[in-house]
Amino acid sequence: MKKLNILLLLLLIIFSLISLFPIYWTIITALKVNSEIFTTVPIFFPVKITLSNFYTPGQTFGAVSQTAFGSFPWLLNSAVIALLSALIGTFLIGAPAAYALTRYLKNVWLGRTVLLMMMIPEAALIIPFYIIIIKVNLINTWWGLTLVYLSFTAPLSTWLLMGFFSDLPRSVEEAASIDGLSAYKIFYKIAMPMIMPGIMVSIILNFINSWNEFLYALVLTYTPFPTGAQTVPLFLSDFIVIEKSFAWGGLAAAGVIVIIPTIIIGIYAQKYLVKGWTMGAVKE
């Protein structure tokens, strides 16, 4: 048995390690001068460590004009625009979405169809949202791309929920029933605040998704804060400087700017990801 525990303990190691040497990579271009990123054999460990590519007055990167530390206008449409969709598809769709399937409709293929949503590619939707959104005069900006967002966070948000209701005991319901509330208050008095684990992991997952997501940023947006909403990803892109050709060390650092908010909401949320995790199941 320990000879188990042992080699289970070995297979975590390297798997971990496999899971972050990206992120070390990310992290050493980031720190390297242009003479170590461009070799034959790869380096490792930096012999010379330099913070050049995260600012230098005047720097810039063959056409690109900006560096990483010029990406607050992108950080915060990010952020704004995914904390927005992870919100309002997580509270105000995802939730009375998956508390109605669950307790009300009790319709194993409608929940189904919400999972259907998720499978489309985002290619086959960007001609009618970009459609809707110029009508609508919403281009290019943070409610136009969050409601685009709602396409996906919303189903997700749904779907996984609906696990977690289906593992609440109908009899707190039917106490609080009897008591005088109204269905209303039953959901967002009792059974919202019992699976809260679980909504928090939908709205970290949204909002990872959201912060993540290039193709709605790249067609809806054109110009960044204050004029526009940009995203990182968007900022990322233009650290390549002609076709097939990239500013590794810009790219790299501008990277190493752009994963810290979402490891910082890692962290903090890791309670509620493993309680969230082991909490829900999804159940027909």
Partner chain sequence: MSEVVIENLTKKFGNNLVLDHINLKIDSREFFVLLGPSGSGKSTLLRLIAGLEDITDGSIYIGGKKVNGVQPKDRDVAMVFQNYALYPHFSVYDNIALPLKVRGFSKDKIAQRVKEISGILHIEELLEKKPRQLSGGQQQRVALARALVRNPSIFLLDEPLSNLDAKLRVEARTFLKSLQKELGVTTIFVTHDQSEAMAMATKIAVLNRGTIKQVADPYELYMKPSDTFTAGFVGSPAMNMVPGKIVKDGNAWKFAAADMALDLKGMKFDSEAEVIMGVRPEHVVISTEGITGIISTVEPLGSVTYLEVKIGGTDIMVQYTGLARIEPNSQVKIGFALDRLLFYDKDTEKLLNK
Contents of the next structure:
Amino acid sequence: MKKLNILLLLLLIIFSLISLFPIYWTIITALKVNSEIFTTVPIFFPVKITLSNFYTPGQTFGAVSQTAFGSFPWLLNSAVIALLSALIGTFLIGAPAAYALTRYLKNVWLGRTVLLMMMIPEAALIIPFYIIIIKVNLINTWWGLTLVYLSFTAPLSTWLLMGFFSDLPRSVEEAASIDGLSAYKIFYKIAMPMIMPGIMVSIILNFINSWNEFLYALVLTYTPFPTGAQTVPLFLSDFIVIEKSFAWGGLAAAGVIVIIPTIIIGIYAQKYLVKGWTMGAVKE
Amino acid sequence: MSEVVIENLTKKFGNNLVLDHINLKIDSREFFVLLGPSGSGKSTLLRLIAGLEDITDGSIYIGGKKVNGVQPKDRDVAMVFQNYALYPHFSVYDNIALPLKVRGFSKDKIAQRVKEISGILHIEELLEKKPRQLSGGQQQRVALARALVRNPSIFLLDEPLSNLDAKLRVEARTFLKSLQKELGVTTIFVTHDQSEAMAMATKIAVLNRGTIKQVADPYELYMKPSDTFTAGFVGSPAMNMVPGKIVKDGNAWKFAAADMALDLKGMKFDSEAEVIMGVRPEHVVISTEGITGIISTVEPLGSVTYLEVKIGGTDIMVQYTGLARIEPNSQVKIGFALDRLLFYDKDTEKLLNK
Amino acid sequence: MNRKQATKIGLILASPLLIYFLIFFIYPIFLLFRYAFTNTAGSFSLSNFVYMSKDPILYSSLYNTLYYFIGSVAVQFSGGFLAAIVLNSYTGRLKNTFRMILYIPLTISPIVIALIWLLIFNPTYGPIDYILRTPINWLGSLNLAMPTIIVANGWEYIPFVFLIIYAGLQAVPKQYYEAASIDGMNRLQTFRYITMPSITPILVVAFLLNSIGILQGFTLVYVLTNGGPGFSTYILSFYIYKVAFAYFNLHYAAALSLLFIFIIGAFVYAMLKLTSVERYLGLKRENAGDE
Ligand SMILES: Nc1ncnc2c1ncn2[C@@H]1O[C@H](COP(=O)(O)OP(=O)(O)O)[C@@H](O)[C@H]1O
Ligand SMILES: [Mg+2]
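Counterpart to the form predicted alone, namely the form predicted in complex with its partner chain:
Entire complex below, previous chain first.
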């Protein structure tokens, strides 16, 4: 018994190393000086720590820059668009639709439609989205990308919140209807506040998915703030294309900047995230 | 003014007939209990009165007005749910105030009403708390307060005591009964617990499989259950049921069963019939003469002792008043209080000797 | 409230979703059909589908997609399953901490995954090649490029499978195991007769969700190999992107998109028909309830 547990612990440590090493490597690369990056014998524990890959005075981002500083305009776009699509997807579309589907429109096909919306891959819709966004003149704008991001945030919110609403005891809503609240008031004054954890799950997952999205941003945006809506993954991909063989420190620093928000959420919102990721698959 | 009349009410869920042509009249100020086993349709009937379910067929009148299709909020009914259904994110005060707020009462008026009702229910010191900080009994009082705060003309309760522990439950019975009397509100109370029904009701309707078996006051329900279902369901321990025959012997009527025969002096029947005889344990007496049996179990409860007496293949439960040291397997003689015997037709299951 | 009122309220509440669905799903699919069945001059034509039937790049993309799909499922399920079993069997403190460490890759943007693996798989300066003591051109070699992408992608999505299976294992009631031990089952029998049947629904759902995620793959190919070397890492999503935005043939790309949707549709349909996944997802209830 004891022996087995020690073996398991050993395995867990190995798994943890596999999970964390690539992140560790990126972080130390971001903190290394160039002479410690390009060594044929890799340095696993750097001694000379520097922040110059993040910021060196006089360098801004562009072909000549080798630091991550200057990603701010892209970060701003990412933050705005991820927040917009997370909040709109949750409050304006997902929550009312989920409530309608669990309480008023009990039709298997509506549920299936939501599932279908979640399952069509981005690449299969990028062409019509491109055509539509050009047509309505929203290319390279916050609203253009937000509208398109709703194609994954809205169905995911609906799906998640359906699970939360259907777990609510009906009697509280019935009490409210006897107490005199209208159906809409019951929805936003009674039912919505009761699934606050679900709302959190929905916002957090939507935010992470939007923050990390790549293909739509690649096609539908092309300049950073203030002239356009290009998001930070695009900053990174352009940076990779330009600096693939040179400014590894700057690249890694940019990578660190991109993952910081989502990793922080990953650590602090553990409860909500795990619930969101495993929902539907595991019913308690 | 606030009586409830139910006419030919039928409710189906899909093809599942849950209520079958229900007719009831509930008078103003009555404490009316719907009693029946689980699944008999009590909650459904209550929810139809509240307007939470759609009527399949028939009509409901509240205060003389037909309310088919009227929204719950416009029926002037209030309801207390089994799990209380308090709004978890509101304070106790806001829970009680909400029904008034949505009806456009002024802030002062609301504060005054909430204060009044929380005084009646002794929950003044809980007003700032959230429902989850309350004990079961406290939650129940808050649910009552929320229901009563707007002086509803009909007060509906669906097994509101079943989530309380035994001691609280008995206290709540007394409290609820006097509260209802004080407020004079027409009350419909659903329960599967016959002792609860007996203790509280001014009138009881017994429901089984979606049909009304009997409507009567507690006394009559206990003394003259109109059919075998009610006879067996009401009373604890249950009424003894002995199948047999009513036969005419010259001018006298007799009851003849496999293990016993009784002279039914002074009773009259229309004809000979296959029957089931019902007799409550307290109407069977241990005596020096009568039918001989063997005591198989003894259950001393203190004020009474229950004895199970085996007569041939028939078991008869006997209630003996007081505490007695009786040994199992001893032989006794029992007699029946003849004027308390009930005879039910074997086929129709209806009471013959009304 | 009668049926009609309820439907009306439901439709009003669901209207934002329904409107969005019309504009951003129905209309796009209509657009796909319109583009796919017309030529660049705008007149009706089946040329895109004729071309499709003899397009060698499409065939190798389909082959690569299948390779990538099967490889990814194999890697992610074996990895996720193993990690879940190990963590579930481990009896010690820090279980939640280990769970968090193991799922962290799931929060990371695919673009950063690409970057990380560029750094780590670099033949000259990367730590992997150093540990293996031979410089290997991972992404530049015909045989290794796709497996490398599968592994990099696996690193991100093994945690997803892990989390779901782990949650499923945790949800198996303890009494089952107690009963099994009283019945005298050994470890293997317990796994076979208690654990596996209990988590089968979860495995099926995990497979469905995971498959959809795998087929979403695009970023790693775009950044790490750009489809190469040759066409060896062209997968369908990447090929659609190329046709549309590098060769600017929206019509053929639309035809390819329809093919992609059709394939996914067939896959999901098969899943629904062959498994009880709809019931597991809560879409279908045992008793369908009201009228
Ligand atoms: N919403 C519903 N859909 C389908 N059947 C229902 C529904 N509500 C109740 N029933 C059925 O109606 C019958 C009576 O239920 P109910 O009124 O809750 O009984 P009681 O309250 O007496 O226990 C039961 O068989 C139950 O399964
Ligand atoms: Mg009930």
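The model shown is predicted, which means the values in this text are computed figures rather than measured ones. In this text, the rigid core denotes the largest set of C-alpha atoms whose superposition between the two forms falls within 1.5 Å. Numbering follows the first chain given and starts at 1.
The Cα position of Thr227 differs by less than 2 Å between the two forms after fitting on the rigid core.
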